[in-house]
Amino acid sequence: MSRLILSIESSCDDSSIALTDIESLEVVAHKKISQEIAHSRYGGVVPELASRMHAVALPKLLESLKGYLDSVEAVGVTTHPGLSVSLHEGVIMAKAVATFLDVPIIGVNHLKGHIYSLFIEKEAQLPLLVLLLSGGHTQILSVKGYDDMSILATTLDDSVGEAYDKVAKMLDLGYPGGPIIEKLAREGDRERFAFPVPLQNSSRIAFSLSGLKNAVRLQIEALKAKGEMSQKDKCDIAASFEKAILSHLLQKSKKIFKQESIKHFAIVGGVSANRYIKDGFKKLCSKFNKEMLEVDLRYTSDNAAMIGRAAIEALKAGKFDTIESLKVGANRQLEAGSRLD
């Protein structure tokens, strides 16, 4: 009989539950309910709405997997970082299930989940350098083990995911912005608008998107002042914005590539699905003789399968929480030099 871990992800606007075989690492079941349509009318995630929707969606997902519960030997759940009201719904369910089944419970760092999305249904390849591009974080990490992850560079303000969402909102394109901007950019002229590459003349190894975002806003306002924006204008803005984003990411990553001898590199998080960004980094990896690992597209966005995969690492190391001690953690941007807990 299979030994399964049940995992729960509710850090933002996706409700997800998965079952993973502890020994084979096979994803036995993976269920997910997206809230994108509900939040799109607001141009971003509304925390209170997200929490209420998790409270409805998570029990439905668990009900669909009840036939597997006799084989569940542990429960993993995202505890941080994320929207506290959303995380709370997942933690409540995890505690209830773990108590009912009398099995260990494991709190998982959402960012570690994204890193282990690389290794869903496979053994981990460590050490590696990771560029984490999500809705709330932009970081480069050195990953040597589940409990040995160091942040080498981080954002000073917005994340790449936030920048995509905010530019999409400026262009009245809806939410989430990443896929929309990427689609428009494929039809646009990347040379039309010379948006500034952030921190281009700074030796600091860090990311910053607020200045670029403001430059895009000013350009949009200038075009609107001349009349209604055309579809071509939107495509060209998207393409030029994306070019500046990639240039910024490559310039700072190149500095780290020169310092770090680690062979493997990967991009994880929702923005890792962006083909233009991936292609740019494949070229950079080729120049530095690094092997680029990729996340299966099914698991680039927030999902419970990645939380389950990370939780298995903790389980094998004997790292458990207790029902009483498991709490929602702080939603904060860690500085360079910090370690993921």
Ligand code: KG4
The other form holds:
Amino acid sequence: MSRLILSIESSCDDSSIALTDIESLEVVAHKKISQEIAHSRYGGVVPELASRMHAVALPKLLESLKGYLDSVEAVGVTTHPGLSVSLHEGVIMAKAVATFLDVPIIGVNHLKGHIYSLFIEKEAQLPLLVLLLSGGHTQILSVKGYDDMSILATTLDDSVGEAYDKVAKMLDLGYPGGPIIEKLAREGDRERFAFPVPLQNSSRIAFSLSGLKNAVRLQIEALKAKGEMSQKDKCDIAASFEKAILSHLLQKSKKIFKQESIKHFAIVGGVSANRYIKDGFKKLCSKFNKEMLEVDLRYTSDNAAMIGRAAIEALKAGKFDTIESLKVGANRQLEAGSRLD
Ligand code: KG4
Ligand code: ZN
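Counterpart to the form predicted on its own, namely the form predicted in complex with the named molecule:
Complete assembly follows, chain above in first position.
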């Protein structure tokens, strides 16, 4: 009989539950209810709405998986970072299930989940350099083990995902902005607007998106001052914006590639679905003789399968939490040099 881990993800606007076989790593079930449409009219995630929607969606998902509950031997749940009111919904459910089944509970760092999304249904391949690009984070990490992940570079202000979402909002395109901007950019002229590449004259190995975002805003305002923006204008803005982002990410990653001998590299997080960014990094990897691992497109955005996969590593290392000790964690802004907890 299979031994399963039940995992829950509710850190932002996706309610998701998965069941993963602890031995074979097979994802036996994976369910997700996304709230994107509900938040899209506000141009971003509204925490109170997200939390109420998790409270409705999570029990529904659990109900659909109840035939498996006898085989569940552990429960994994995202505890941080994320929207605390949303995280609480998942944590409450995880505690209830773990208590009822009398099985161990494991709190998982959402960012470690994104990193382990690379290894869903496979063994981990470490050490690894990771560029984590999500809605809330932009970091380069050196990943040597589940408990050995250190930040080599981070953003000084916004994240890349946030910049995509904000530019989409400026262009009245809806939320989440990443996939919409990527699609428009494919039709656009990447050379039309010369947006500044952030920190290009700085030796600092860090990211910054707020200046670029501002430059895009000013350009949009200048176009609007001349009349209605055309579809071509929007495509060209999207394409030129993406070009500046990719140049920025490549310039800073290159500095790390020069210093780090780790052979494997991967991009994880919602933005890692972006073909243009992935293709840019494939070229960089081949120049530096690095092998690039990719996240299956089903698992680039938030999902519970990645939380289950990460929790299995914790379980194997004998790291558990208790119902009393497990808490929603604080959202600390981690500096370069610190480790993921
Ligand atoms: O990892 P994720 O699903 O959630 C967080 O942990 O934040 O990332 C969501 C972010 C959003 O900002 C979204 O616009 C962005 O990922 N994203 C993309 C693409 N798909 C999602 N950005 C650029 N290109 C995409 N294709
Ligand atoms: Zn995420």
